[in-house]
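Only one chain is shown below, in C-alpha cells, and it's the form predicted on its own.
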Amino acid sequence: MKKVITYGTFDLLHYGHINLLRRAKELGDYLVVVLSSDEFNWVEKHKKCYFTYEQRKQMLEAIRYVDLVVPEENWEQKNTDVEKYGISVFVMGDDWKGKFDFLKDKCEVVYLPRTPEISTTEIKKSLSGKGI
C-alpha cells in the first residue's frame, strides 16, 4: 500500500483545501492529515481558528479522500511521522516548495499548486471587512 501524508490547518474548509486532498490522495492509496492542534496554531504559527482542532478534525474525516488524521504538535514532528506511518509520498503545497525537502531520503516529496483564487487568509480578510 501506498501512503500519502500531508500538513496543515484547514480552518474554513473550502474547495482549494479539497483540491490538495484530492490530489494528495491520487498519489497513493492512503491520505494521513496530520492536522496543526490549537496550541501549535497559537504557539508555533502565531494564528488562531476560527474552528477548533476537533471541529476541524471531524470535517477532515468527512472527506471521503482522508483516510486518518492526526494531531501536529510541533515542526519536527515530520520526520517521525514518516517513519511511525510508513509514508511513501510527503505532500505539501507549492507555498512550502524547496522547505521539506530534507525528507527525500525518506519518501517522495511533492509540491502540488495551489488553487490560485482562494485562501483562508483572503476569506478571513473579506469577513472581517479588510478584504475587497
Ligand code: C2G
Given for the second form:
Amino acid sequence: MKKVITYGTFDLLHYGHINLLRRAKELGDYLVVVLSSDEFNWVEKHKKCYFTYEQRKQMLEAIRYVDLVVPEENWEQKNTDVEKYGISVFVMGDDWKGKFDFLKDKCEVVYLPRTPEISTTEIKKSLSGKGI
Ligand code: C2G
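Could you please show the structure of the form predicted in complex with the named molecule, as a counterpart to the form predicted on its own just displayed?
Now the complete complex, all chains and molecules, led by this one.
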C-alpha cells in the first residue's frame, strides 16, 4: 500500500483544499492528513481558526480522499511522521515549494500547484467586506 501524507490547517474548507487532497490521493492508495492543532495554528502560524481542530477534523474525515486525520503540533514532527506512518510520498501545495526537501532522503516530495483564485483569507475578507 502506497501511503501519502500532507499537512495543513484546512479552515473554512474550500475547493482549493479539495483539489489538493484529491491530487494527493491520486499519488497513492492511502492519504494521511496531518491537521494543525488550534494551539499550533495560533502560536506558530498566527492563524485564528474559525473552526476548532475537532470540527476541522470531522470535515476532513468526511472527504472520500482522506483515510486518516492526525494532529500537527509542531514543525519538527514531519520526519517522525513519515517513518511512523510508512509514508512513500509527501505532498504540499507549491506555496511551500522547496521548504520540505529535507524529507527527500525518506520519501518522494511533491509540490502541487495551488488552486490560485481561492484562499481562506480571501473568503474571510470577502465576507467581512459584505458585512456578513
Ligand atoms: N491549498 C491549495 N490551494 C488553495 C489553498 C490551499 O492547494 N487555494 C493547499 C496548500 O498549499 C496546502 C493545503 O492546501 O498544501 C492546506 O492549506 P492550508 O490549510 O492553508 O495549510 P497551511 O497553512 O499552508 O499549513 O506544516 C505545514 C503547514 O501545516 C501547512
